[in-house]
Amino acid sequence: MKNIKIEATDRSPELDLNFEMNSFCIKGESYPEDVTEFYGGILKSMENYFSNLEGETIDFCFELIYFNSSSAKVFMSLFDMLEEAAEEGNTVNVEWVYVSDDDNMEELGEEFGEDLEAANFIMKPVE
């Protein structure tokens, strides 16, 4: 699978899908005008990646300063997909990287990890 990486915008995050490495980042801030237009295709390629997927180990890092409930609702569907690969016997770590004063975010990660039994979730806050 051919990896993508996306530069960020004003409105959209960084993003870096490394499907060879098994490595997955998504950075900076995420209200894009069309959530379906900008993620359609990344949540597309990340469900082949995922049904592919025996015995592998997965890093996937979430570092967001701000995002919308648009974009929240694509982050769920994302960690639902971990959820069910690291349930399929793959590892699966998901860090939540956030700056360390930020309450709003560490909430947010606290809330998302709330949901993963399966895949390891690390929250890393940062100064």
The other form holds:
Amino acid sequence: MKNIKIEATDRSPELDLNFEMNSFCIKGESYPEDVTEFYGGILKSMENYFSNLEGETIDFCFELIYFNSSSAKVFMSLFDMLEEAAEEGNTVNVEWVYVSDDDNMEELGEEFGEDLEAANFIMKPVE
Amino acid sequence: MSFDLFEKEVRILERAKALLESGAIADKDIAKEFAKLHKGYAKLFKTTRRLVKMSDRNEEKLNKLAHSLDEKSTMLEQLSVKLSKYLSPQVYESIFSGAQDASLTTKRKKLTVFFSDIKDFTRTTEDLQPEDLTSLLNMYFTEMSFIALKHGATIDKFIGDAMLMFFGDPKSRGVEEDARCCLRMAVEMQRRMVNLKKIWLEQGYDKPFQMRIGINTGYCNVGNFGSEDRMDYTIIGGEVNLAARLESNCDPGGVLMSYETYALVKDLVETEEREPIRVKGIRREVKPFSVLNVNDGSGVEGNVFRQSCDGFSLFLNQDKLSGQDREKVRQELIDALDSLG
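Counterpart to the form predicted on its own, namely the form predicted in complex with the partner chain:
Everything in the complex follows now, all chains and molecules, and the chain you saw is the first one.
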């Protein structure tokens, strides 16, 4: 599958989806004007891709500063996909990177991570 | 009584769970499908709860930010009000509206420049205590600034007992109207000085201030002068020096203007031409005009009527009319009125 790289804007995050390396990263702020338009196609591609993976190692990094409720719904779907991929026998590492004094982002990461059982979840505070 | 926002959803889940556990669903496949639906509903319910919580949290955070921005904005507002007192309101407004940049740029513009000082200031005030002098000066500047702002002057600066103001930048009502505003302002200031003199005498100041005013119209360089770190919005040029020179040649309590200003305001004033003067930086000989009387715009000043427009000119000073002339003038005015129909 072709890698996807989208630069960040004021309202949307940087997307670095490297399917060759199974390394994925969402970084920045996320409150796009149209969430469906921004994430819709990508979610579909990832769903197809993850459902066909077997015995692979997937690294997924969320490095977010702010996101709105619609984006949160998208991320929850991604967490579901990752959990399912882990349940299918893949090694899934999810990293939640947040600024160490951002209590809000820390709390959100903890809540999102609660649902992951098969996948590995790491909270990573940065300065 | 406690309230759970999601009470209804919780009850549905409990009912579904109870139904599953009761074994009332006999068909195993249906029971399995029901269990799946129950699990899916539980997950969606969890997502909903999380989103609502997150939305509330974001809103709270945004409210806090908005509150802190409000506080900062109030603080900046208070600060800018304080700073505004160090600037002429027009300059302050043009900077804050973004019309003018705080950079070292100047332009050449035709302005009417006003310069004033207090005659023999040092001698007049040498016997005064510093506190009295401060109070007297502040009262004088407050009164004069009030009149200046009323007429739309850009107050450039106070230099000791002197004041430098100009009309025509940052806002101009046209060169002619700028000059007329300046003249009206100068005359009102001198009239106010007559009242202030009475007040000061009553307060025990035996040598009240006497103001001299010089006015000139001409091209000046106006803008920000100084350095990038510290600049002044001011005017420079020979025409500014000329206003100062006219002021020093002015009678105490009077207004002396150059021919250039006189030409723009002559229908408003009665003047007396003075001896020409020469000023460094100005090649031409300067003809000064001393203001004797001015028409405030109402056309009536005590016993003087003055009005002019295209095809009409009236100047009537009743104090100078003899009985015989008075009757003659009266008849001529009646005839003039009749002719208008």
